[in-house]
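One chain comes next, on its own, written as structure tokens: the form predicted in complex with its partner chain.
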Amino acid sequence: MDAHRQAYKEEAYELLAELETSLLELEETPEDMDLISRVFRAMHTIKGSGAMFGFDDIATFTHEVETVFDMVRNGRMTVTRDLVNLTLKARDLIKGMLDASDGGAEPVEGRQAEEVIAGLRRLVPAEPDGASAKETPVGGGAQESKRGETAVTYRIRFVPSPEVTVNGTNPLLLLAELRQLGHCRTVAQMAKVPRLEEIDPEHCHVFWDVILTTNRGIDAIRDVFIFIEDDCELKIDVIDDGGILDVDADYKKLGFILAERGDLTRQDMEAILAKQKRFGELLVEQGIVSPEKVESALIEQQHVKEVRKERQVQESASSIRVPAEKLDLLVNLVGELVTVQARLSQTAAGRADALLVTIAEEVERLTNELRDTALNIRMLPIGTTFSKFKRLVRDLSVELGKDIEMTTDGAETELDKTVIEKLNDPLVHLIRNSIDHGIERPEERAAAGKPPQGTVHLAAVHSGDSVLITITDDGKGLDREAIRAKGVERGLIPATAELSDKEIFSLIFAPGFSTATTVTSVSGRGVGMDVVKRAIDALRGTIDIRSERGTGTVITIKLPLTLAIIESLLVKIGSDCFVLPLSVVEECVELTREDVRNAHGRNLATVRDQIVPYIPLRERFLIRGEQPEIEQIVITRVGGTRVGFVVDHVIGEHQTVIKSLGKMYRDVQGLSGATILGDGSVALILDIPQLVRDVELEQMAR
């Protein structure tokens, strides 16, 4: 039951997210009936499922709220601004019901609970009939076919006798009972209706084909005809059996299907095929079929098709559920079986042995693909978090007295799923800075030509192997002279240095530097800027802010797409290896002793006539040994400046699996991690940014 209790709960914080989501929107479009459905399934599903797994507080709580959105639903009630207010609290009620369901968080005060109901049922208009508080099935049976059972589609044929009515039943009322099975169409015959002069009024003359989509199974159906079995005639088929055999959307040619009532002999089918017009106009034309037969023959075959149609739309659909950390154990064992692969290659290469090169080559093809599969699993739109921000914006700007509309783009864009988890913190951050500092009061905007409502728009989009994402606004923009001078003050830049916008504004991520100045204090909130960028580089990202004093600020992120497996350089320093991101190498060049020589003992080299100053590595980090003649350059790009990085050689690239240095180098400033070679030795990650930081930071302190 645990197992069910934790799926549920799963389930409901993905509901809930989607409810919030809803809402938002919900307070834009009011009037948006699929949007009123949202919200009442998302309501629907989370009281219903609580209530089976035992969250009867959950259950008893979102009744209310369920209720309200019913009248909704029905146009009973308007949305209002006050109803999508109580109804996200009341959403942020049930998340704290499911925090506090396993004790894990505290419980929530049953005053809360109540607050909101009154106040919901306040929103209630009066209803003479007292009325409002009863409840209604959803969907009214017919959309609510369990999930996991195989709908089929029965063709139902249905001849009462005449005296049927006379003998007290209503075929209507049992063509109601049908439509509650399931998806449904009827259709009645009245080519047998007698006129007026001959008809005897109180008998049935006419008889029904319907056509029915259900996961109930033809017993159900049978059962609506039980109490007249010996009064009609009753045929049932299996027009579409959910899929089993069939893999095609069409369905049969109308001919057929008439042929198969046994409305039309295939002579005569046959016939009129020969003839090559419209085969149902033909048929009417001739006489040989009713306009009616033909017609429900026709609704036939398209019901068969929209439902095959959305069968296959919800197949490609249909996912699971799996627990984050077996993907991670998954990716995990990947990670290890490529280094394997890694060595095997490596050995195989080694050995003059056809058939052993052989099993290696395809252990690697299989190995590949099997990382970029397990690697796209882990991908997430990154939306969710996208829809979070939302409402951020829309309480902080409700805080502040300041209009912000957020708008959004690129949502479906994939991201790494522990990307996406560790880019939240960093995000709310920006975002709340955008929103604190970068746009304007109403009337301020106003009195600069402005719109008064602010906009912050946040976008995602795929470039290459990264990801962009780009935090605009429309605010006022940094003030690029107060933080210059701030950073004189502070001795991070000289004071007749000839800055560009891009290395002024990168000032604001220096530690510390945030808080004094109002142009770029984050106000108290804990976090600086300087942790936002480290958030980023741990990420192996790049933030990049572009401002333009009085229109607005624009902040662009580049994240790399996961964060399991890079591509990378493989470059050797005696004996050792190391390991550079591929994403920041630019190009290698050679370092022959007369160019350290020309250089007059500052690490600078000469390529293409521009002056890059490089990091002697073998120097950095104490390696012994003898460098050689010809040493390399790799020329990386960190922040828009250039900066090499001297090695003894480039060995190449490599697909780089990424291990964790583990507790004891946790404060290791520097490298980012570790990875396993092929001969099962270990190449330390350089983490680039740090490093060119540490150089810097060392410079000035000279």
Partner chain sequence: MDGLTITREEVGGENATLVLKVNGELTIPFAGEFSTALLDAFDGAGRVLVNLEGVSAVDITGLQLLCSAHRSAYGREKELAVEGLTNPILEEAACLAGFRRHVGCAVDVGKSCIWIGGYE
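Having gone through the form predicted in complex with its partner chain, I am curious about the other one (the form predicted alone); can you provide its structure?
Keep in mind that what follows is only the chain, not its partners or any molecules around it.
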């Protein structure tokens, strides 16, 4: 049962995310009935499944909120900002109840829930005189308002999957809820019940045919089954539409009814009729229906059945839910396979065995396909993260007395789930800073000739093997001179330094750097941007700032698609191998003894008339041994600056499966991980930004 509770929690968290997104969209388009229905369905599912799996507090609380939105759905209430505010609070409380259900968080105080419920009840309009004060039951549906008091009769076939009872669902409770909608007749069908010795007592082998006359509409019927819709076959047909069919006093013949229900196939019909007179032949003999029409009806019956069956198979096989841990294990195993495949290819290359080489090439091809497929499985659209920030912008705008709209673009852009998980905090910091420091108050914007409402735009787009995420605001922009003055005051730059805008803006990533004169509850203490920089570096990404005073700021984050396997450059120093991420490598040039002598002891190289500083890694890592006469400089671009790394030899491109360093090496600076090479040896992965930062700090300390 714990597994079922866990499955419910996972589904509930997804529904809460959808609920939040729908509410924020509903605030902008309060008349959108699709959004209102989405909000209602999310709460109805959370409530129904919660009651089923023992989350009684969530079911009770959600029922109150759902009741109010049912009135909205029926047109008895309108969507207001107060309603959205209270529903968002209710959503937060439900999340809090979920978090606290396994002891992982503090329990939600009953007082908070009561306040939200009381607030919602105050929004409910008073019933007009003579109107029924009776509360509309759940599932009233928009259809009721459209159909008025017209009672419609439905034929419902409810076929739950055999495993539905294993998952904790009791079909009889659903049928009881269905009976509350109107006059109802239910027939249990035993056709799928196996022989006694084959019965699994935990499975449900029965399905039901229901004839229901109600004025509640088809939506109300579907709502009854909403939280097991993926675990059942549900067919609802209108068989009496409020008197239209009464024109013909005789209802359909038995054969037609069975045919409509799909209980009588063409083969069964032919077999039975062959014993007597074929049903169609009887019709034709009597001159009731032409042979072509009989054939047409039979084809229609068979066609619809086949289409529905095919659709059901496709829908049931379209997606499955897999724990993230299993995906991580799969990617790790693929990583091991990539390592073994590299070893096989290396071994095959060293032997004059054509068959072995062929096998190695085939294994390499299959491994590459498997690697790409496994990594694609972990790809998620970044839109799930974007939607969270709409709530952040909305709440902060209210708190700071600003009018800010958030727009997004590229929500469908996919990124490795690990990257998305680690990207949340840096983006929160950047957006909070844009709102607090960037966007002006409405009166300031009006005075500057801008529209009163500010905009924060969040966009994502693929760029080669990376993803570019931009946060753009139309605020007042960064104060270049203030940042420079603060940098000089803190000793980060000399007073006479000639720096570009990019170099000056990069100062805001220094620890404790802030030009804010006041500290607010949102920002201003100088902590945050350095954390952002470190987080982006840890993701092997880069961050870039462009800003124009009075116009706004654009922050661009470049991230790799995945953190599991990267393309890299393999180099060698002495007998040790090292790996540099290929995404930061620009080119490789030679460094001769004469070049070193011409630099007069400074680590500077001239590359096509440009001075490029370099870091001699042999010296940096204290690697002994004789240096080659001609070394190699691997030139990288870090934070917009070209920096070289001197190595003995460049071996070439390498597909690197990243392994984390052990606990003993966790604090070693300049290394971000390790990888296993084809010959079984270990190569260390260089942390390029950290190495550059360490050297800069050492030079400033001299």
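For clarity, every value in this text was computed on a predicted model and none was experimentally measured. Residue numbers count along the first chain shown, from 1. In this text, rigid core is short for the largest set of C-alphas that superpose within 1.5 Å between two forms.
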(request) Superpose the two forms on their rigid core, then report whether the C-alpha of G287 is displaced by 2 angstroms or more between the two forms. (result) yes
(message) Quick check: G449 between the two forms - does its CA shift reach 2 Å or more after fitting the rigid core?
(response) no
(request) Would you tell me if D209 moves between the two forms by 2 Å or more at its C-alpha, with the rigid core held superposed? (result) yes
